[in-house]
Structures are given as structure tokens and as C-alpha cells.
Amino acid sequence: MEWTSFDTWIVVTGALSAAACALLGNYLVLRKLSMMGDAISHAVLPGLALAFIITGSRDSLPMLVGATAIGVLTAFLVQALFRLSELEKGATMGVIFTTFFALGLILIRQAADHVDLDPSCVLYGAIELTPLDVYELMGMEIPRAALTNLGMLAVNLLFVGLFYKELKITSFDPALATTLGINATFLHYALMTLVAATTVAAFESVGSILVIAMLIVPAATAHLLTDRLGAMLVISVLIAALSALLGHLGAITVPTWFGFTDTSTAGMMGVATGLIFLVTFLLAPRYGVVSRVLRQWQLSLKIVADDVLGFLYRYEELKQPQSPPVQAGDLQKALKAGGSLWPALWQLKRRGAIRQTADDVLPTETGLAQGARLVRSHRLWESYLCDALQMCPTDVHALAHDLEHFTDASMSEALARQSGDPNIDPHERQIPPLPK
């Protein structure tokens, strides 16, 4: 693979579109607007179509006014429809969306029989082929669709940082914002009008069918590692330049594994934002599906060496001189943890918490303590249900057992001193005192 100045703007060119999108997707996706990204670049083709009919031109300026000025439209009917009738948000954007596209389409069809215009570049892009159009710019030559993009950034960019308060409180509580003299509505128009510029911006040298991506997915996955708004803003910008980058290597090095030269450079992009989110998806700290498996195990393992624990202090309050020692399989039928016991036990052990002589399990003096404050937060929980809630004995038993493994010691004594300091509980079961 050899790296030269076009594979260079090509990437600074996607980083620049994407990066455009991805800003104001934040705020789609917050506002639960994803698929008004998904409209707004496919209801802009009338306008794009129109602008060429009547200019016979496809300079900038018409081409934005058209685009953006249906997008605005199409933003609005959304919202009409949507109060007018009883559909709900996502059918009334495919009811515009799908109704301005098959338009668009027609309208561009009549209008390549005039113009200089390619169906397909407005739907796939031609990034490939933005370093041949350049601008002389400080005596370097500069791609124009870079420019535009850069200028396109800025002005999002510019909007954000304006805006920035207003739109995190309008995207989060519109109610509230209203109450604050924030006029949401005003937002809400004005960052539609600017995705519908974005857009169009974008449709040379990315096409709809990367803006689209670009809108939704990076923004998603940086909310998928964050909760905070301004973090959510650059790492989502981020993960869209690092799509265009790793879009393009693939675009270029992945074909020729399977004996081709080279395919759609946008398309590559969008494919390697989807796995960035994929990858994120998976192994994102707080939500990915890997982190959520492991804590849900690891609450499994701890409620199952709770209930190990409050069995053996239960025993050794129940034994007899003679009674023997318990042994694993008697925790397995008691307890019916099935195969989390055995690293439960493992866990226990390496806490000094058991000691293992063959199947028999013996609880040491940490054991027996810990043993203790579960139970004593069990049978306070009884108490407490009884005689706060007023419910039956016979019922608190399996909700106390739910609740014993979220209590700690301050939240212990609080019960204890709403229940009045008890020693029995109501199945006339001593409550343990305090450990020292």
C-alpha cells in the first residue's frame, strides 16, 4: 500500500463531514430524533433537484438554499403531522421522509437530462475524486469539499458553543427550558436547519448514505461510553474522524485480501463507524453487554457467598455437640445455587472467610462475623416489614432475603432504631447483636 497527498485529503475530507455530522447528531440522539437525520438527508433531494432545474447549475449557494429550505420543511411537516394526528413521531417522519425522497428522485432523473448531475454521487459520494477539485488557498491547494466541510464544522461548532446551555437543558427537559424563557422551539428549528445544511454540505463528497451513519452512530456510541453532554460532543467527533481514517485504510487494503483493487472509500466508512459501535457495544465499561454480563456474575457470586455465609451462622446457632460439620453438597441442596457455588466457595475461602477440609465447609471467626450482620440486617428487615409496613410474618421472609444483601451497617442501624432497637424478630429468631 502506498500513501500518497490524495489518500491524505481523502481522510481529511470524511474526518471534516463526519466530524459535522457527529456534533449535532448529540443532540438527535438525545432527543430520541435519530431517524430526523435519516429525513432530513433524504427529503433534501427535491430541494437539491429543484435548485439544479431552475439554476442549471450545481453552485453551492442554490444548492444549499433548496436543500436546507426543504429540510426545514420536512422538519416542520413532521412536527404538524405529529400534532394533528394520532401517528406516532416515527411513522409521521417515514410518511415525509419516504414521500420527498421518491419526489427528489424523480425530480433528479428529469433534471440529469439538463445538468451535469450523478443519482449516484448524491446518494454514495464521490470522495475519491475530491482531490481534483481544488482551491488555491495561501499558495497551497486545498480540496473544495474540504473547505466546505471545514466551514461547515465551524459553523456547528459555532452554534454548539453558542448554545450550549440551552440546548442541553432543550434536549433534556423542553418543559423546563420553556418555564426558563428558552425558546425551544426557535432551537429546535435552528439545529434542523443546520443537520439539512450539514447534509447537503456533505452529499459531493460523502453522499446521504454516509451522512446518515455519521448523524446517528458515532453520537450513539459515545453515549454509550458517557453520560456527560460535553464529553458526549468529543468523543463523538472523535470516533468520526478516527471512521474516516480507518474507513479509508480499509477501503484500500481490505479488497485486495479477496483479489480486488479497491472499493467504495465512503461506504468503508460507514462500515467502520458500525464496528467501532459494535466493539463499543461490546466492551463499553459502564453499558457494553461484556461489562453487564461480568457484574451481573459477580452479583450472583456475591449473593450466593451471602447465603453461604448466613447458612453456616444459622447452623452453628441450630448444632448440637454432636452435630457434624456441613459439607458442600448440603449448601447445594439448601441453597440451590447450582454452579455458582463452587467459585462462591473459592471467593469465600480466599477471604479467610471458610475454611475446606475435604467436603466439609467450616466458617472461621470472619465468617462467623460477616454471618452475623447478614442476619442481623435479615431479621431487622423482618422487623421493620412487621411493624412499620404492618405486613404478615409469614411474608417478609423471601423480601427481607432480597434486601439483606443491599444493606450495609449504616443503613443496619437505622432499622434497628426504626423497629426499636428489637432482639427477637417476628419469628421469634434472636437478632445477632453487632459484631465488634
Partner chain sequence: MATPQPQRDALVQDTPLWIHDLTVAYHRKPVLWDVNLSLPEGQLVAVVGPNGAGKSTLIKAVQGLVPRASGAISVFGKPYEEQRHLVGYVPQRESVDWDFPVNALDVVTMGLYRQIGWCRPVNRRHKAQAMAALEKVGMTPYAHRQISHLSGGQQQRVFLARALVQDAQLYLMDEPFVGVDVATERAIVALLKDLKAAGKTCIVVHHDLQTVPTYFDHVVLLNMRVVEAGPTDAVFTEENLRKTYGGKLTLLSDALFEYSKNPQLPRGRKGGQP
The other form holds:
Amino acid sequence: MEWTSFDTWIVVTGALSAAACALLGNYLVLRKLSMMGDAISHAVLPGLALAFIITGSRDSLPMLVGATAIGVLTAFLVQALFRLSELEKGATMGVIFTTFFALGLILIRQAADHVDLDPSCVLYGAIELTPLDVYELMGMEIPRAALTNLGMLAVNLLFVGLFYKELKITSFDPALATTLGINATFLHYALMTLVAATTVAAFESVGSILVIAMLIVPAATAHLLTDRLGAMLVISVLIAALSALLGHLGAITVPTWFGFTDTSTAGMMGVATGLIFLVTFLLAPRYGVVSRVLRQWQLSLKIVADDVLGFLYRYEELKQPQSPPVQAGDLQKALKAGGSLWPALWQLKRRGAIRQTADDVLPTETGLAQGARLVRSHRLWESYLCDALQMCPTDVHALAHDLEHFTDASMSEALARQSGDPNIDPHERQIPPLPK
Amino acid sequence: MRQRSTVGGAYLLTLLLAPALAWAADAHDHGLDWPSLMDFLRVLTLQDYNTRVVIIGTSLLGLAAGLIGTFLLLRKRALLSDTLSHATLPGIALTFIIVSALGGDGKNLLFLIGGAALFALLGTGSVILIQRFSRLKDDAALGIVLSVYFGLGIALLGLATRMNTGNAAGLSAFIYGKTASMLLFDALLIAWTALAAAICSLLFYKEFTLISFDASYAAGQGWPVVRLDFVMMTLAVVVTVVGLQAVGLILVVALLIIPPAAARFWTYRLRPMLLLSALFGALSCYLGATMSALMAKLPAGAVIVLTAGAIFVISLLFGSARGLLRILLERRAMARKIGRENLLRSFFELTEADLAGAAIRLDDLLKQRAWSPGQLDRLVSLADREGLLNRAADGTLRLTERGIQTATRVVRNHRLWEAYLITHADIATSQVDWGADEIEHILDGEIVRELERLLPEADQPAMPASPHALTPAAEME
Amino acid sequence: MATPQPQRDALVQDTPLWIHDLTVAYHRKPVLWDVNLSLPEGQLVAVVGPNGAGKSTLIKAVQGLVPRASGAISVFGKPYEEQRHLVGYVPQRESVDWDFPVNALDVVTMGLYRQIGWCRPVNRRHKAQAMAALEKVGMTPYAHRQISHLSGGQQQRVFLARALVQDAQLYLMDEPFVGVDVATERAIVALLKDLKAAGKTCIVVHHDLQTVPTYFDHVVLLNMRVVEAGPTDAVFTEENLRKTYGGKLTLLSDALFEYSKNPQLPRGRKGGQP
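Next block, the form predicted together with the partner chain, ref. the form predicted alone:
So here's everything in the complex, that chain up top.
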């Protein structure tokens, strides 16, 4: 692999357009308008084509204006049609953007003869070619696409910076914004205008469809990583820039493994954001699949361990002097615990709550005390549900059984106070006193 | 109300204007050759065998898409079809690469369709996984899968075009649609698959209706909702992948969305909606494929979608059930009716005892309700034209004989509604209907008689007294 | 827009909320029909009525959140649009996306956004104000918690704090007591009392008939139209309730009604998990 200034410019252009998209994408994701990004980016096609046809060139400004106008028109029509027709919002978007896209295709077909314009270039962009079209700036040759996207990013940053607070409130609670006199409709269309403009500015580098990837995927990824809006904005922009870099690297390296020279950078940028999303989706600290599964597992393990201690305590309560010690097999049967019993027992042993000799499970001092506390919570709950809430005819046992695992010492004492510190539960069993 | 027609108009205008512009731009270099009348008739009447099969196949596709799309629309899954059609691209490109690399014909339709279907299902699965296991909302899940799969598709397509073996150029037909490039075998395949999908969706008519209407109820009744959903999505995938070649993967979703959306404007019932949707789908495809057969440069998919779009706009404007024109007229009639009734009621409330004798000044009426002088003036003029009242030279108003009759009826209706709201408070709010000229049109005579009995002035059935005080703002004091 | 009538001006002047001839409709169905109301200042007002009676619609129509077919509304004698700063709004809890990446303090600060003005950032003083509001509803410990990690009652208290920070004269609350725990219910009641003591007017959409006499001074009985409105003692009678709720209520209303008239009886808790 050989890295040239060409590659650097490709990455810079890609990163700038991706960042411009991702910044606005946050608001699309939070306003549940992700597919509006999709609709707008498809629908700008006739705008691009018209600008080509009218000006006969690929000059940026008329293109930007024409296509942006069509993009805003799309947003407006979606909104209006949605309000007027009682159609579902998705269907409204589907009707409008496909019609516009079809129009665009026909226009491009017509224009293709006398303008150098290929529909596939509009769809997937031609980022590899952007460094060829340079602009002289202070003695430096800078690709025009990079400048366009830099400008777009600056405009978007300014918009988000100036209206940070207003965007936040209209995204979170538009009704409240309206009652406060903040014009939610104005901000909606301002946002849609910028989305359309950004889409158009970016289409040359990433193509009008991959723009959606940059609008939505980095923002959605960031949403899984943080609970703060400010952090979400920053993270999404970083992810967008990172996927431009990884995308281009991937485009020039991965194909060589299979005997090809390279492939579309724009496509690989989409794949790169997808991979970053996938990793986040699986491994995000709080909202990732793995950590959720892990938490779920820990919780179920804790419940099994609690149940073991409770069972041992109750057994201790009832047992005759000559009763044999509890066997692991008995526990498995009684608690319907299945395979999760073994890790639970291992955990208890490590905590010093039980001793295990062969198959016998014996509680230690601490284990018994913990068991007593659990049984106390359980029976206090039963008393409380029964006496204070009059829920007795229903199965309070099952409810109490669920609640006991989520009851800490202070809540358990509050329960005791509320139900008058009873000694006997509704099943006439003794409520164990608070262990020392 | 004005906005309504403007929107429809704007939409129609853009639709009409853009092709016109395109043709205008095209006029000076004759990129489009208009077919001769003979060609036109030959294609329209399906005289050429090849063209006939292509057109019939595509029309059947439209029919199947119209049927399945109706259920998707009702199941609120319209955009899921967009995602799965975009997700087919990597399947197509990858199949092409693998088959070509193995020395086969990379453009064999069966293989390509198989690959496309596989990735469409993978895409649908990914959407479901994201919806279930993350905090992201449905729209984000759709957008992520759509764009990432499409990105992968483009990357793979990039590889395919750089291959030495095989010619990837024809693959673009799958993106934009090209009925002209269809082989006879392809057309037959599309025709039979579409027919099978259409029949399948009709076989599941009852089940699909149920889960589209209320999935949780269906699940409660023991229907296998997940499996039925899977069948529905599979049918959507089938239509999508066989439609790829005809319409192109970006636009095939239009076949699933536009015809049912258009059909909804004509009916509130499911059966006619299915029928219309199938008809619209078939018609769009028939016209689109015909045009494309006549003018080889036109991308078939785009023409099909524009035809569907035109049908949609016509339906939106003139639909007999929910069309804008109908709603507009209804609203205007309703607004007039309410305005007239408010005017007559105010007359009545001002004069109660002596409707015929009293001459009312505009100022007194103005105080009666929250209307502006302009509004009131318009209402009075309208009532004047309708012969309900006379305006004297000094500006005072007097009801005519017809006006008195109408006022009496209106007030009676209104007071009966009020009584009904009080005596049948638990169900009343759902029954009250402004559209009805007389309360008897909604409530049966028995209830009306009972209401009349309950009112204090029951001995005066034509004119029960208002059950509440008539000076509104003084209520609290 | 209607012009307020001259002879009513004196009457309207001090009234926190005056509604004249309000009608809200959807196609052929009226939702609110000829509603006339004038509410006294410094009182706690309950709006009660059966499901679908238009209670929330009334609150929304006042603020122009749903289109009005007819009607004039004035807040302290002027049209609502001029008096927005005097009105605080507590919407229903399910009206927003609780996964939104903001914490409790951010949400409360939103109440100050108009005061801060367009394009100007939130500063430390505003945050302090928001913290003070959170303290009033007992939510100080949760100020920096993401809102999806709050319980339903805590979310409701955040909404209340947001309305408090607006420092309005008239508060409109849409079902603040729905689905909240006992602690929150007590906190809301205490807050309402404080607001009343400070001379504010609160209009609360309420669904629990039992608590109406203990919580509220003034009642609006609504079922598409105003059945009756006035001081709770005078208006909250069995007959009026029957007029509002119809036959459905009569089955259990007698028992319920006796119950509510005897506040010394222990009030039942709502079922479910404590």
C-alpha cells in the first residue's frame, strides 16, 4: 500500500463531509426523523439534475441551491401530506421520495447526453476523483470538495452552536417549546434545509445514498454510548471522521487480500460506520448487548444465590437434630435453578457464605445471617402486602418472592415499621429478628 | 383549508413540470425518439411475443406488490420494504463476484435473485435485532441497516466492476431497472413468481388482516403472529427481488407503497382497497413497461414509479373516500352549517319568546359569541342570501318564516344534545355528531322522546328550554 | 380573533383564565362544545370528567396547541399569546421520549429558555435557579441523573420543577397524579398548597374523584361541555357527578361518594406494587 497526499485529501474530504452530516444526524435520530434523511437524500436527485441541465455544468453553487430547494420541498410535502392524508409517516416519505427519485433518474437520463453526468456518480459519489479538482488557496492546492464540505461543516457547527438550546427543547418536547414561544416549526425547517444542503454538499464525495449512513449511523452509535447531548454530538463527529479514515484504508487494503486492487471508498466508509456501530451495539458499557446480558446474568445469579441462602436458613429453622445436611441436588430440585446453581454456589463459597463437602451444602455463620435477613425481608413483605395493602387473597408469596431480592436493610426496616414490627407472617411463621 | 389545495397543487405541478423540462432540455438533440403511431399500437396491444411476456410479467409484479403492499402499509411497515430492497445490493454484487470467480455466468438471474433474497432477509433480521436489543427507535434501526448494507453493496460492486472475468456493467439494471434488457426467461420467471406471491397473499387474507389490524389481539387469540409476520415479510422480499430487474432496487419499494397509499383515498374498507391497490400496481407497471419498450432510453423503473405517482396524486385530490377535494367540500359545508346554526341559536337566545317580532341589532349578536365583526357580517350576509333573515335599512335583522323554522329546529337539536350529554353522559360524547341535520338521524326516536320528557318544558316538545343558564360568562359569579 | 366585550372587561381583568365560546372539533365530532369558563385567582382548580371528555384538549386549546374552531381565551385580561410568560405548563408524562440524552437538571433548565432568549447559552445562575426548583420537589439528589433512570413519580416531579422555574402566575397541569407513587403524590399536593399560598392559580386535570374534595378548592366538571363549575363544596355533588359521568358512575358512585365525603377514613392506596 502506498499512501500519497492524494489519499490524505480523500480522507480529509470524507471526514469533513461525514462530520457535517453526523452533526445534524444527531437531531434526526433524536427527533425520530432518521428516515427523513433517507427521503431527502433520495429526493434531491431531480434538483441536482435540474441544476445540471440548466447550468450545463457541475458547478457547486447552483447545484447546491437547486437540490437544497427540492430537499426542503420534500420535507414540507412529507409533513403536509402526513397531516392531510392520515397516512403513516413512513408511507408518506416512501411515496414522495420514490416519485422524486424517479423524476431525477429520468432527468439525468435526458441530461446525460450533453452533460458529463452519470447517475451512479450521483449515487455512490466519486471521492477518489475529488483531489483532482483543486482550488488555489493561499498558495496551497486544496480540493474543491474539501472546501465545500468544510464550509458546510462550519455552517452546521454555527447552527448547532447558536441554537443548541432551542434545538434541544424542540427535539425533546416540542409542545413545551411552543408554549414557551419558541417556534418549533421554524427550527424544523431550518434543520431540514441544512440536512438537504449538507446532503447535496456531500453527495459528490460520498454519494447521495451513503449520506444516510453518515447522517444516521454515527449519531445512533453515539446515542448508545452516552446520556449527554453535548457528548453525543462530539462522539458522533469523531466516529464519522474515524469511519472516513477506516473506510479509505479499508478500500485500498482489504481488496488486496482477495487479489483486487481497491474498491469504492464511499462504500467502505459506509461499511466502516456499520462496523463501529456493530462493535458499539455489542460492547457499549451501559446499553450494549453484552453488558446487558452480563447484567441480566449477574442478577439471575444473585437471585439464585439469595434463594440458596434463604433455603438453607429455612431448612435450618425446621430441621431435626438428625436431619441430613442439604444436598446440592435437593437445592437444584427445590429452587428449579437448573445449571445456574453451580456458578451461584461457587460465588457463595467464595463469599464465605457456605461450605461444600462433596455434595453437602452447609451454611456458615455469615451465610445463615444473610439467609435470615432475606427470609426476614420476604416475610415482612408478606405481612405488609397482606395487612397494609389488603392484597392477601391474591398470591402475595410470589410478589414477596420477587421483591425480597431488591430490598436492602433500610427498606426492610421501613417495612417493619410500617407493618408494626410483626413477629409472625401471614402464614404464621416466625419473622426472624434482625441479625446482629 | 387553502393550504390543503396548495400542497396538492404544488405536488401535481412538480410532477408535471419536471418531465416537461426534461423533454424541453432534450428537444434540441433528439435524445428521445418519439415512436410512430404504429409502434405505439403494436406495443400497447401486446402483439410482439417478447414484449407481451415482459409487459404481462411486469404487470403481474405490480399486482402482487399492490396486494402485499396493502398489508405492509396497514402493518405500518412501509419503510421496512425500503430497507430490505437496499439491503439486496450486497447480495447481488457478492453473488456476481462468487459466481463469476467460479467461472459461471455472473448475471444468471436465478443466482442473483437468490443472493438478493438472502441479504434482504439478513437485513430484516438486523433491523429486528437492533429494535430488540438497543434503545434506538425503529426509524434509526431502518436507516442504519439500509445505509450500511447499501455501503457494503457499493464496496462489493466496486470489486465486481474491477474484475477481469464477467462483465459487471449489466448489474446497473438492478439498481435502476431496465425492462428492455430482460430476457424471455427472466420475464417468465417474474410473471410466475409474482402470480404465486399474489395468490399466497390472498390465501392468508384473513390472517394478514388480523395481524395488521391488531397484532397483540391476534397473539392473544393464539395466532402465530411472529410466523405470520415472517410469511408477510418473505412475500415482500420475493416481490422486491423479482422486481429488482424491472424497477430497480431503489424504486421497487414504490411498488409496495404507492399503490396501497393511493387506494386508501378511495375507500375505507379492506377488500376494495386490496382490489384497487392491485389494479393501480398493475396499471402503473403496464404503462411503465410499455413506455419503456417504446423508448429504450427511458429507465423503466422511473417511468413505472412516475405513473404510480400520478395515480397517487389523482387519488389524493379526487379520491372518493378521503380525497382532498371531498374533505375540502365537506369541511366548507360543515363550517357553513356550524356558522349558520350558531347565528340562528344566538338569535333565538336573544329573543327566546318572540322570534318573529323581534328585530335584532348586529351589536347584540356580536356580544353573544366569540366572533369578530367581519365573521358575523359574513354569516349574516350568507343567511340573508339563503333567505333565513332580512336586513332592514337601519341595519336591524329579522328572521324570515323559514329562518324561524330553521332556528327552532336548530335550537331544539342543540338542547336535546345537551340533555343527552347530561343524561347519557357515559356514552354521549361518542355519539354527538354535527353532521346530522336532526338529532333523530343519530339517536333513535325512543331516546329522543325520553330526552324531551326529561327536560323541564316537556309540554313544549318543539322547544325545550336550555338546561343551563344562557349568559355564558356570568356562570361563575 | 374576537374582541373582548367592553362590559366584560372589568370582570375579565383579574381572571387568570377566561374562556368564551370555545369549540374544538375533529371533522363532524366536537371535542369541546361551547365551553364558557371564568376561573378565580389564587385557587386550586380540578378539571374532572370521564375519558374522552376533552380535559386534556381544554388545556391544550388554551395554549393554542390544538386548533380552535371558535372561541376567545384570555389570560389575566389579555389574549394568551401576549401572556405566555404568565403560564406554566406540565404536560402528560408520556408526551416525551424519556431516552433523550438529558439529565433532570437540563429538563428543568428548559423552563428558563424563553427567559434566557434565542441563541444565548445557559449560565451558572440559570442552573442555580433550576437546582432551587428541583429542591422544592425533593429531587436534588437526582439532578444529574439521566431522565430514563428516574421512576415515573420522579419524572413527574422533574416536570413540575420545570413549570416552577418558569415562575408563572397560572399553572396548567395535565394529569400530574397519573401513575405516581405515594411520595410523589404527597410532594405534588404540598407543592400545590405552596403555590396557592403564593397566590398562584393551578388548573389540574385530575382523574381521581376521591381526592378532589381534599385537594381542590374549585372544580370544573367537564364532559364535552362544562356541566358545572364552581367551588368544590357547592359543585362537587352527586347529582352533578352523575350528569358528568352518566350511568357508569352510578353503579359505584354512591359508595365512592360517601367515601370521599369522609376524609377522616383512611384513604385507600392505589393497588399494585408499593
